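One chain follows as structure tokens, the form predicted alone.
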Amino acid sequence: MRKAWLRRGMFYLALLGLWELVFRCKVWPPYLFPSPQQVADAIIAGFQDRTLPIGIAISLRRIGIGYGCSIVLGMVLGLMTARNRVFEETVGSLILALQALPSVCWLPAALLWFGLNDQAILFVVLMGATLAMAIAAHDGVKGIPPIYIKAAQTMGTRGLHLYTRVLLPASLPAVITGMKQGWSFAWRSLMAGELLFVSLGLGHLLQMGRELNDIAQVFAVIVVIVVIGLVVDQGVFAPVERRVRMRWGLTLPDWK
């Protein structure tokens, strides 16, 4: 684990060095490509004037609501398509078709349906994450050996208990992977929605940097967005996914 963090740290230090080198070589003019120091100063200034904390809080609130709803809806759709042939052939095919559509394409319709408010952005986030969750849950249930389900039914497990005690636990590794993928889709959908629709949030700060021709602010917000995504992925999903896979015997424990 320590070696992994050491390699990761050395990689990012080398990346910063390359960034500084490109800046000093003046491949692009400073107003188009800032230095790491300028971006760091922009991040510090954003926290000092509270624009970044406010933007982060608003974006996290939106992603929390939209992503939470997508987990529930995606799980329900995934389980229904996996256990009902008619539902799989109809709604399941629609889910697969809509998955190929970028979620930001829903924004014009969402603005017409819900108006210029948070509901439009939340709808885009919901469409971005729900389909990925539904497909992951469907594949997870389909990957369960039929003998497990037959054994549970033989012992009297029926109805809701079959889902809560057999299907969900057995498909949990795939579901966790789907939640991780759904988070990525939801985060990207949120940023795209905030970029195109003027509202408070990190996407709005990114757009403001472009309008003010402040490339340092643009890069600063990009760094914050990447860091938040990395923290959630490595700090929340990676440990849970590792424990679930180890518990289900899908990976070996790290003895070192």
Given for the second form:
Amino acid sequence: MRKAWLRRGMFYLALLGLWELVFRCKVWPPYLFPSPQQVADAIIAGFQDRTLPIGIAISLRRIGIGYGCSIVLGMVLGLMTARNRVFEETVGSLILALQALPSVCWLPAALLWFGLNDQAILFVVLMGATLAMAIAAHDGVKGIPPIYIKAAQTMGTRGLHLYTRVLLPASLPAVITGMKQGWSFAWRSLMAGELLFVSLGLGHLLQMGRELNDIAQVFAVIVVIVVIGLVVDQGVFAPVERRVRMRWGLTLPDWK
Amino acid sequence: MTAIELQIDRVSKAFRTGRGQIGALQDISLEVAEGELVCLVGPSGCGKSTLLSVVAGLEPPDAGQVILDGQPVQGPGPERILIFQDGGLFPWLTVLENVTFGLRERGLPLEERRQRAMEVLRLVHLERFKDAYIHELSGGMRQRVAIARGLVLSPRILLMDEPFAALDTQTRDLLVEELRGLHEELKNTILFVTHHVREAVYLADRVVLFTFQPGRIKHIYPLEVPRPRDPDDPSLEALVREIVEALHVEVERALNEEYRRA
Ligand SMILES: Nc1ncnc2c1ncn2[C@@H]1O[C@H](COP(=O)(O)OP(=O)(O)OP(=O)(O)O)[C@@H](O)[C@H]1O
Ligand SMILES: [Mg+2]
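Please move on to the form predicted in complex with its partner chain, as the form predicted alone is already shown.
Entire complex below, previous chain first.
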């Protein structure tokens, strides 16, 4: 564990060194390729003039709402398609079909429907994460050994309890993996959506960097977007996933 | 014996598969008295598990019916608990939570659930493991939890489908002994599927021998010897040999049938 962190740290340090080296060799002109120092300064400046914290807050708020709704909606859709043949054949096939479409393609339609506002972006986020979530939940429930359901039924489980006390916990490992995937879909969809019109979020700051010809700012925002995505993935999902898999007895021993 | 509790009345069941129709059960009739322990033996694939599923209400029969206390069985219910070959315990719950699961469905308050579950866990000597997760237990312990999870609901009928099949002989002998003790104490009606004729003769009030496809009852062997029985009792030994021989005939028929098809 500690070793892994050490290796990771060394790797990123080396990467930073390489970046600095490329900058110093002047492979590309500085207005196209900033130094690590310039990017760090841009991040600090962004925090000082509050544009970054505000952008982060706006984007996080959007993803909170959009992703939260996606999870609920995706779970419901996944459970329904997994348990009902007709739903699976109809709605299920539609979900699979739509999953092939990058969610940002919905933006033009969303702008026409909702106008230039948050709802349009939320719609894009929803389309990005809900489908992935629904598919994961569907597969998770389908993969539950029937013996669990039978055992519960003989013990008197009926109706809604079958979902809340058996299907949901039994598919939780798969569902969490789906949530993790849904998160990255949601985050990517949000950034794509925010890029495309004046929206005040991080994606918009990225676009502003381009308009101002400020490559350091563009890089600074990219770094922030990546870090947020990574922190949520590694800081929230990875430990939860590990805990659940351990409790469900799904982990393999580590060979040293 | 006391009143007839469970009546399996001319039950037939066939499965349609890609390779044609498989007659799992044909015209099975069996009456089981309250508190009776009946062992089912027969060649692999003769329909023993199918019969238990039908009695549990997990599979509808094609013809015939199962009657419990005068009421025809329609669907699963906690008065008929099926204990599966590999347990079917919930890995997301602790031992205690597994055992209280059915009581919770029944709407019992938390304190009473815990108390009853602990009593049953004590019966199977697992009270120390109440907070363990299922994957932390040995195979034998898991089967005991599965039995406790069934027992705690005080079912009228306990349906046990080779619950000890996956265990080593020593653990198995221990658990068979434990089951005998439990039956003596609680007097549940038990339908017990096993491949071990010796085990069946040691435990049962009656041993039912099945034929292979279609699954029919070939013979029923009653046992009058009081329990606990001496495993070396010569009269039991003779019966074991008799059943094993009859079983061999069926197993051979089953194998021939399978080779002929293949
Ligand atoms: N769901 C099913 N679909 C199709 N065929 C089935 C199904 N369940 C059981 N069968 C078939 O019915 C027959 C009886 O199966 P069953 O599981 O009841 O046998 P068994 O006596 O319990 O065998 P074993 O001792 O090996 O457990 C077998 O030939 C099996 O292939
Ligand atoms: Mg079987």
